[in-house]
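In the block that follows, a single chain appears as structure tokens, in the form predicted on its own.
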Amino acid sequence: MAEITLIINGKKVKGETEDTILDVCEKNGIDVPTLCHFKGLTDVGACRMCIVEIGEERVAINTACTTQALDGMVVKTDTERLNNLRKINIELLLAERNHFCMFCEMSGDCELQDLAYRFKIDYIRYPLLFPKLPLDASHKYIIIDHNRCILCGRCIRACDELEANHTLDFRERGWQKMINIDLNSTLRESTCTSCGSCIQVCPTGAIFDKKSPYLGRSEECEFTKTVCSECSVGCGTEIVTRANHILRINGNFDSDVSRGLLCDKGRFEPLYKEKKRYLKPMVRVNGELKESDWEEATKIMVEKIGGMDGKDIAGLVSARATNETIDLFKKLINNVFCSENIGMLHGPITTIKGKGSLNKILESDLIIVVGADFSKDHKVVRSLIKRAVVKNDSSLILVNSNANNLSSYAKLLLKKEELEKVNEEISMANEVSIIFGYKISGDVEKWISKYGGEVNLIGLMPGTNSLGAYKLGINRNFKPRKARGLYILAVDEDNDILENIIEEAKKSEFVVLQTSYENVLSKEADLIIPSMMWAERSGNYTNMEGKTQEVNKSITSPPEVKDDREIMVSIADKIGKFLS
């Protein structure tokens, strides 16, 4: 793109040929009020707040967000005429729907309210319409109050352009116009995937989540950018906290992995999990777990596990642990306990190394999904696939995949025995992405391997930091076997993963469980060591692309709970070995 020069408010500023006037203003720190504009979404010029004067002799008034910037263009953004028109627009919005701020949970965080204060609106010159519109609270996480809606269309564009689900649109006309959910459905009964993007982009109190209303305004909160710990995509998140409590989870629009998009598992589920938290070590005495202290717990650990032969000890670590924690755990098992019997809680998976890029999915004219299940994890990958098919007209082939609403987008639905049919499709394509699950069979592995260096190859890893663990030397083909001493670093792992090793735990003579919460393994454990939960950890993850991502703690752990790494160093010290 070539550089261009504009004169804005009497000063020369630089932009690029594909910029809009608003783009140029933002790049040069020139403030232009907006309401329907949201970074990352298509601009439609609906609110008319970003209007600017263009030209000198014959002055035109256009929206800055939809007008292309041209070299030599003369623009004014802050004139009495423009501000009077903006004020009229705000008054009309305030007159149309019920915006009594004292009853709205977004008061203090509302963009419409901010503009009303900015333009000093203390009364409204127009008749108040205030039609009685419905409030939809049927959804598990989301509430839509149509009375607060200003019809900016941000939620519709987010649903279309980010999640590619097209659940939302407009219906009716005039004062009755409102957001439509599928065919006049409720949100609970609709095709909504619960990604929550509509909540984050809404500028008023029209769409909000059920968990965080009235718990704190932005100025009272802290915002921590980190990485989602729910699967291996590595979506960027922004954790909103107040007084060391998590209020909500936002998508980070600056993330080069997800670019603001989250799924329900990343945005909502961590806030809705209700589990008993372990704050002190627990020791099994006469068949029952009794509360203990760190000194006794460490002593028992050293006596029981430390006194065993290395070949009788096994270690299992969760992929939700950071690279630093996994590395230290491996050293503890290998160097302190002298055992090579160490693996991941997720069990054996394919050995194919995916080195692809998620962003290249959107550039592919052919996408092949093999042995993938998007019903629980990796839902953002599913959204990228839908976006590629709908927006870029990419072809989609599904092979042995539980695609969870992708079937209607597919050109072909095949079984693994029909893989050879895909070869011809690949030969005719320019850019190909192959996305595969981690439980594919050997013959499928062989087929994928022959395209390893030619296509965008993405492996859906089973846990948040599986790839990081494998790079640190944790055997991805490891199968748990009977061990006298079993040390499980589960952190805050879910029960559906922990259930897979219950039988191994039952066979072990002594089981150490390092965990944040009570889980299905608790009744098999002889010693339970409290662990930090996801929001209290810091370090690094390696996502499915191989990118190293920084994990930042957003809340402080309870004073009784120690860092996992501190615990392992303490155990090594008691045994008389150095661990770093």
The other form holds:
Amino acid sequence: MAEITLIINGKKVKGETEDTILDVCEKNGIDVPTLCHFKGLTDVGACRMCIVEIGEERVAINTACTTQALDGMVVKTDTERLNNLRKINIELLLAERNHFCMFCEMSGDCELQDLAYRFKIDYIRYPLLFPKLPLDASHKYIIIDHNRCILCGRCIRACDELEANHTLDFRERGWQKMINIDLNSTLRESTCTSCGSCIQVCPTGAIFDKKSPYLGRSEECEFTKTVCSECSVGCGTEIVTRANHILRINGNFDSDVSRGLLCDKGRFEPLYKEKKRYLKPMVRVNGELKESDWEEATKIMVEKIGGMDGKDIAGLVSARATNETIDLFKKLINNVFCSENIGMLHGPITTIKGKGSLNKILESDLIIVVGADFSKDHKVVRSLIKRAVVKNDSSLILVNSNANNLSSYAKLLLKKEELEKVNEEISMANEVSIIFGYKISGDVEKWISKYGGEVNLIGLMPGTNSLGAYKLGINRNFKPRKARGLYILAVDEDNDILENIIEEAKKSEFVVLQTSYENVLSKEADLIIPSMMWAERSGNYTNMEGKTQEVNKSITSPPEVKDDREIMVSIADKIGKFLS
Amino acid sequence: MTKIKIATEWLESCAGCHMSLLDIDERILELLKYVEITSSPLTDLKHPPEEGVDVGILSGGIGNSDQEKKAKEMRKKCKILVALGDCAVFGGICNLRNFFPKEEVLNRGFVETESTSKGKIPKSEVLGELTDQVSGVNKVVKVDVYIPGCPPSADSIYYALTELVNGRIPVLEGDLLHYD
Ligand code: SF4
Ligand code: SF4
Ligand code: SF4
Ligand code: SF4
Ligand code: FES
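Hand over the structure of the form predicted in complex with the partner chain; the form predicted on its own is what we had up.
Below is the entire complex, every chain and molecule, led by the chain shown above.
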């Protein structure tokens, strides 16, 4: 790449040889109106808003987003002629379909509307067309209203280039052109993976989620950048809240882990879980859980668990807890309760750990997936693999992987006994990524460790912060038989993880359950301490690549719910020990 | 100083735009120093005076022949015609019926509604006849000033009126220009 110089609006500006005119403008703070352009997606020149005048004697008009910048180019971005053309453009878009903003959920947050305001459009010179177009509300989370669509194609490109799914495309031509779903399917019955990327890139009210419409415009909302707490990928999220309520979860395009992508588990599911929240401590009296208060709860805790011998006490913690909370929990169990018996709710992790990077998957010409299941979590890894295969022509080998939706992308499907067949493929490839699941063992582990140093090695983790907990020294120490007093720091852990320890809990004499919600362990608990849920916590998570990322609270917890760390400190305090 | 004469009228409209006009609150007293409101749906006198006015304001879209007549009358009697609100500007919410043929709309309204028994589509010379589609007023008369909004905010209306009082054609921008 070499430096080039252009004259834009009479001023000398610098760019690079690979830049489009729009890139150069952006680098130099020159504002050019755009609509179909979205950073990170391929530019297609669909909307013609970014038109510029190029040349001096013979002036050509072309789109800045798709025209390569050349050294010495003379460009004008803001002439009367251009602005008149842009105005015509916007008016034609407004006239084409239903852009009656007063009953549109995007009004106030719509890029088309913003442009219409910017160009002071107070009426439309053209006859309105009133085509009768469908609205597809079949999907669980997403609505597509073709009436508001301006055919910019951003959703199509996001579906294809980010999620590598190509569910969406165009059909027909001219003014009959429409967004098409698979072979003219409804979104519910389509191949859509519910990643939600299309919602986030749509500039108008044509694609939106079902939870947040009409609940608040951007200017009334707060935005908190944080990390998804649903699996160990650690995708960057942006939580949209209003008056301490969560409206929406967006992908964070600045996240170097996920670059804007999320999966349905991270984007939608947290907003659809209906669980009973514990707002006050609960104590079991004559077999029944009774509402209590903090004073009594800590007193009982100190009497029951504090009174036991260290070797009879055990602690289990969820990988949804932050590094800070896990660290303090370990200190509480080790130093205050004098017990070494501490472990993770999801059990120990694999001996062999990944040390690669997710982004490198895209650069690999060979990707091997071993014993990994993407049906519940780590779906963004699956998207990256798909993107590598579809967009970069990488080869994919699946070994013993119930990696649903991936088999059609694979060049080889192998059983674990056939692992050795992969060796030759690896020797012939330039860049190799090996992605392994968290249930591998024995020979498979041995085979992987052989390649440990040479390849981009990525190990999926059973829980969000499993690697963080492992680094803090919690992994294989838990000995269930020895737990007379069991302290479970469950935070907002899901039932499918908690189920695994029902038996342990049944055997223990006294079970303390620190949890946000009622769950399968509630029945076994003698004392329940309310805990913060994901959006209320702050701290750090360490993802499966080993990246430690900041978790920021987006809402404030109910008044009676205390920070997990504060609770532990006050328990230690009651016992007469100092915890920090 | 002679006051500027203003007449207003509502067509296919919910009256919201006129309510927004009243929402300029005490500023109306200031305005009345320079302005005489000769007639409006909110005053005793409903029709613009024979000798005409300086500014005519229409809210609501054109949905039947009667509204078309009223719009033409206002145009004839005013020097500057203002389209007030989304309905007058481009049909606004009244446009919803444009997605259906006129016959279907009439049937649904007068015959098929669940609460109607033995309904009939009214037809009489004294009633206006429904146009095929709803439109903004500029489909039947020339408009000089557009104030979109559903309804336009009191600030937008006040700004537009003060500009007119000062002999200027208002140009709405920033917060004063909105479509919702
Ligand atoms: S998509 Fe935008 S321009 Fe169209 S109605 Fe909605 S807010 Fe208005
Ligand atoms: S949710 Fe994702 S997969 Fe589904 S249509 Fe949108 S971008 Fe494509
Ligand atoms: S649905 Fe939205 S993103 Fe997709 S083409 Fe239409 S306006 Fe653009
Ligand atoms: S892949 Fe994992 S971290 Fe990313 S959005 Fe999905 S659940 Fe959240
Ligand atoms: S932004 Fe360049 S054509 Fe749409």
